[in-house]
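First, one chain by itself in structure tokens, the form predicted alone.
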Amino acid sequence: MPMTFDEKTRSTSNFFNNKGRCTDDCLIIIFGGSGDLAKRKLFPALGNLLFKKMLPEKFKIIAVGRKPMENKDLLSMGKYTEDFIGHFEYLQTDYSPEGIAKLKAAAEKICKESGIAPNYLFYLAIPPEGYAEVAKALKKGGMVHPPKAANWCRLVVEKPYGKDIESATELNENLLSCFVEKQIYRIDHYLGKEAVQNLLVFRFANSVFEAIWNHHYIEHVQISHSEILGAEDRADYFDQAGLLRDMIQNHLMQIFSLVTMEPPVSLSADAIRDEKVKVLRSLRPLDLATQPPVAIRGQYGPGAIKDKAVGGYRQEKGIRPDSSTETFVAIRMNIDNFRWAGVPFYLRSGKRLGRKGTEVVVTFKKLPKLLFNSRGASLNNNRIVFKIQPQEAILLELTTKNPGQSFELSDTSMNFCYSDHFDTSADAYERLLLDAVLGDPTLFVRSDETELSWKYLDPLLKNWAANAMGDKFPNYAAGSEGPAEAAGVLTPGEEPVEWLDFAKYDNICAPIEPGNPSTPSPKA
């Protein structure tokens, strides 16, 4: 049987020993260890990595929180083995100098008693306003190793990285005053999804597609993210942030960068991230005065989803009754470089829509109306569809001839479903946590990426903040496809452009049975 890419990588990498485990001992220290993110995502991901024997032979997890907690309460959201529980400790402390001194003493004691080298992976699963405080406390408390020291330390921070260009720049400056850039891992869990990573392989490992990946052949690109859920238990955060900050600035911009970047000179982290940065530098500034508009926003009102009545955004618990926070965004983007000159990119994201899904659809230009037009046939565009969630798939939409004597044409699709060929049960956090332990920053976001993204969207954020929608919201019903104004960002070329019916790509693949993310897969 031929060796897979992953096996080849492990067999030659300095990061893994001959048993497939990471070679470096480490302490994984999770701040916010009693919080929802840690219990729902981080602990199950680490439990699966241990089950798959991919973590170091010597490691410990220290969950740090302010509340008094028992291990059984922290690990209540999964089924964990005794082996995992033996690697797990909870430490009640805060981020004061005394609290960090308590953490340092506990870490040194664990390392001494367990024979673990003092390599520290700090994970900040806390509100963003605490990032700088914890980083400074760790630095002042002597827990940050110099970059060239014998032992390493790394800092993982969750999005959002600021709320505008000023706060993002300030946060980067604060973090970089305590850690160097190569020690900082800004996590975007979308980059841990297999279908997102496969965008690079699809483009740069298949000559048949890379040759036509440019303005000569591509008419436009649509990137869509739809949610059925509303603000839910994130109301306090979301009503301050809004969808432009919550989804567009990070998740969809990261996907956009992978779709549009130039081939990197290598697969090294810096080479890939350099090309993503070049795309962001090439973005045409948003002209907020132009018509049709480059961006529109929406907010959902009462409606129905799957025949169940739901309330509007302003009626949700924790939401201001006069809130002008957007729950829907559609935006038109252009890249002023040689590859993408004249190709519009349409990004769309919304809450309380009629379906859940994330897709990238590349629409190719039509052929000249010569051969089949005289026969009354209508040629549609060819398309490549990348389904990112909930199903992972790649679809190629083609035109074929119907059987029979006449030249009747129909649209057909060549479908590739990940679930038909691979075990896709691994959670994005598994991949990203493992990469952080390994010291591989490829799938993490660099400081200049975050600042360029904020710089691009900042004028729109300030414009919307200065022009509250008031009684113009809500402007779409829950369960619908979003506000009618979304069509306004689409610029017609030779052919009229419409938002695609993304629902037609649902159920292309066999449904994946829901399972407990902390329950090891039989294939693991």
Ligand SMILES: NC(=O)c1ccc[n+]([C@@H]2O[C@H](COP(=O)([O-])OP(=O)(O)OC[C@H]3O[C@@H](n4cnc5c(N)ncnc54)[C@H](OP(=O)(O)O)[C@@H]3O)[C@@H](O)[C@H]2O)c1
Second form
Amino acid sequence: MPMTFDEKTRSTSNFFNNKGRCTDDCLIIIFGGSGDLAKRKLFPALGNLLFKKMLPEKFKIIAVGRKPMENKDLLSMGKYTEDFIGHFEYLQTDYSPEGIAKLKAAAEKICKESGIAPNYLFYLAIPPEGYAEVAKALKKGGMVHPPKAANWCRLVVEKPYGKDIESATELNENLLSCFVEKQIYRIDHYLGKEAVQNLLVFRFANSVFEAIWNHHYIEHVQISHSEILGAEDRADYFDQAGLLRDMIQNHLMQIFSLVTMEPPVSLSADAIRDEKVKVLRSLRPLDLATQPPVAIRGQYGPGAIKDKAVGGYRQEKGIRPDSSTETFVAIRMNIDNFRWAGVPFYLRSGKRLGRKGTEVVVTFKKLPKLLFNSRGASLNNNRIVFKIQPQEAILLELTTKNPGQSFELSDTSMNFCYSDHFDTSADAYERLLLDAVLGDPTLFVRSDETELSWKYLDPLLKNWAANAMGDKFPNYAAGSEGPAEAAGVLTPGEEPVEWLDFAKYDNICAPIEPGNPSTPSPKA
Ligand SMILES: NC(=O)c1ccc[n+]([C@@H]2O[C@H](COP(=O)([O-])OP(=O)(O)OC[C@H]3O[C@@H](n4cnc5c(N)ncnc54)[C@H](OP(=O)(O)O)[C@@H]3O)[C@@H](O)[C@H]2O)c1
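Alternate state requested, the form predicted in complex with the ligand (shown: the form predicted alone):
Let us now look at the entire complex, which starts with that chain.
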């Protein structure tokens, strides 16, 4: 009888043999093998995993697509060894019963000839309208092993996972009619980032911080994601989706869950995901009538980035000239539970801003104005800054005394830069692909998580869809910090609150190269 993941985590030697490879043979079947994601991210990630000897000793990759393709085109965006090319083949087929029969016959032939146990990892790197169709075709074609079968099968699903609560629920129903929940791995590649995973370690491995991680000490939290890029070659998709769906519903809500969840009872996948779900259930529903507003949207107009003039969103290729799609969102979230009562969480994300970066900043309450304030000093808040990308770092902002006779105070920062301590960081797709091969779903999103975050944002999505912005857009210039209206979602407490100047945290650390996720090399 195959072991469950929890049983395996108790006996880690089952995962890796003594060469550091995972032990289960498998066939990695990538649908959309002719597409951009497969060529740019998935094949290079698999190439690196093979190079690092982290894939099973016996495995093959079948890239599946309907178009005729040559290996030289498929493998044009990475450096691949002969060994990798020997493990790789392209199969041109469609998703009709005959097409799936062709795939099944090819998979069985490869397994038989190469002595590979028929464990199947299916990866849906196709547009979302194809997810249910391909899952159903696999089920009908007899390629989905039952969960208790001797060999496993798993389905990895890319983002976007639905476009609203109705479509996400329908997609869950469709996939769950073909696979059981434990076989479904919903990707959110932010969860594959080292600095995002470190949020859990920081919180639950350091007593000094966990004790103050609550409304008694924390004033507010800002989670921010800024991009320099516009819609670019994702224009068709982005103009339909908008930024709330593209960034907030998934990536920023995942970061938010990790910052706010309660300690899990264990590090098993379900224990962690249960706690993430609990905090999503405690979110105060968005009240769109309240003032100041809980959310604002923006769209960029012409401007300049690094002194270079750039056009506005509506002028980009593939964007509707009267588009009301938001390219910027700022939102205030509240959690109605014991830990977080009264603490506002501000999430902000935008395209074509003046800088690139993802940060979480936890701002602590000020101390009573008794001691140093009476000497004319103004005490600032202590802050913990988590830099997620492009640099990875944790900074602690403190107040310290300037040397000398008087009590002059300064703000200083204790910086932990990953690049000072490690030579490498894990590439998110490498980490997630390896976890899917290993059968560890911890860094993938469970069905109830995705439905809860869609449900939470649904009133806002519907309200914005019903109220086109017309000539109120554009409302910020490319290269700026976003629309002035973003300040409107901030609720002053005893002290005024501002969006932080995240640029001041740039260049504190060097970015580090993606590398081996399992054996980062500490610097001497
Ligand atoms: N590209 C990225 O960086 C990126 C990042 C995050 C998430 N994603 C997600 O990953 C998925 C793939 O993205 P992509 O950029 O690789 O897309 P893509 O290049 O447009 O398409 C991938 C491939 O899917 C196949 N395909 C198209 N429509 C299909 C359908 N209805 N049913 C089955 N197969 C279909 C096509 O191959 P054939 O015509 O040969 O079958 C196409 O080459 C999407 O869901 C996307 O949102 C992509």
